[in-house]
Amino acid sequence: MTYCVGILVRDGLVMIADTRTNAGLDNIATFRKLHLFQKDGDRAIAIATAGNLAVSQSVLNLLSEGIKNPESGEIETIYSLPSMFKVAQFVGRAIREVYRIHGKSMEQQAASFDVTMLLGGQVAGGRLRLFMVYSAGNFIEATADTPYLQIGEHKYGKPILDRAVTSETGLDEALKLGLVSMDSTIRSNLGVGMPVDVCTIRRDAIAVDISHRIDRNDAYFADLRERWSAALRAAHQAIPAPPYGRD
């Protein structure tokens, strides 16, 4: 399992991903799922992946090594494309290319071709954008109405986002809320685990702002968890007792 969340607010973008992979409860490992593609001043792009690890690693390799554009004959990479929309299309093409090579054989072995990616960032001259790319290579984009996108085990961490995140939320607040959402998921699902990778990209900076791995000894994350739990206890205690009786 996996949990990744991207939050796009007025001031920038937050991307958070766990690192646990598993093929059964008895086969757990740590793999980075949050990947940065950056050239300061030109582009700052983050991709978070969920699904089959062999598929997502192949896709990431294609994004860097490039795919030949059938029309122009040129090799395109995630660093050469001129806009985030073109990058989203390119990620979709890379997924379809991996399907072309491995998809049928995987299905013959009853392995599902299962991959989902969050793609966020900004290319100079364009807007900061956040997409979710599906295993068919098609994609959707986050908007002001729904400023966050999730992949993997999304349910445990959704209520806090639904209650507190809007496109007007500050970047630090969005990061804190994303961390609470991740913490809720880690507490409830063994398939999602530490360390957690986070990154932020400020709008129009065309550079990665924060890029950090939170491990088990991270003092800030431990404090955030403790403060959050204490605040929730105080919050429900402050609500008046239910006035209900027998109807």
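Can you swap the form predicted together with a further copy of the same chain for the form predicted alone?
So it's only the chain below, everything else dropped.
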């Protein structure tokens, strides 16, 4: 399984993804699911993937190698599109192209054509944006009302985001909350695991600010996990006992 989250706030974008893949309890591996496409001053784009690994890798390769535009005849890549909206459309087209090539044969083998992607970033001249692209190639966009998007095993990490994240949350706080969300998911689902990849992109910088892999020996993440667990224990202990049946 997978868990990835993107958080779009006032000062920038946070993207976080785990690296565990599994095809059964005895077939577990580590693969990067957070991918960066950047050219300083021109574009800074991050893509997180969930679903069938072969499909995800095929789509990512098409994004870099390019697809012919049926109208102009030119080869388009993720580096040539003029806006994030056009990039989102292009990612959807790449997914549909992979389905055209492999979808029918996968269905004949009872394999699921399952892929979902978080696409976030900024192209020079445009604004910082965050999209979720579905396996049909269509997509939705994060808004001020819903400033974060999740893919994969999202339910365990959702409550903290619902309670604490707004579009006005600071970038460092958004990263912290995203890591708490990831920790909650890792604790509750064996299909999501370390290492964890993170990146941040500051609004209008047109460059990746942080790109970091958190492994099991990461001191900050270990401290965050313990502090969050202790805070939860202290919070529930501070709440008065239910009064029911005490009359």
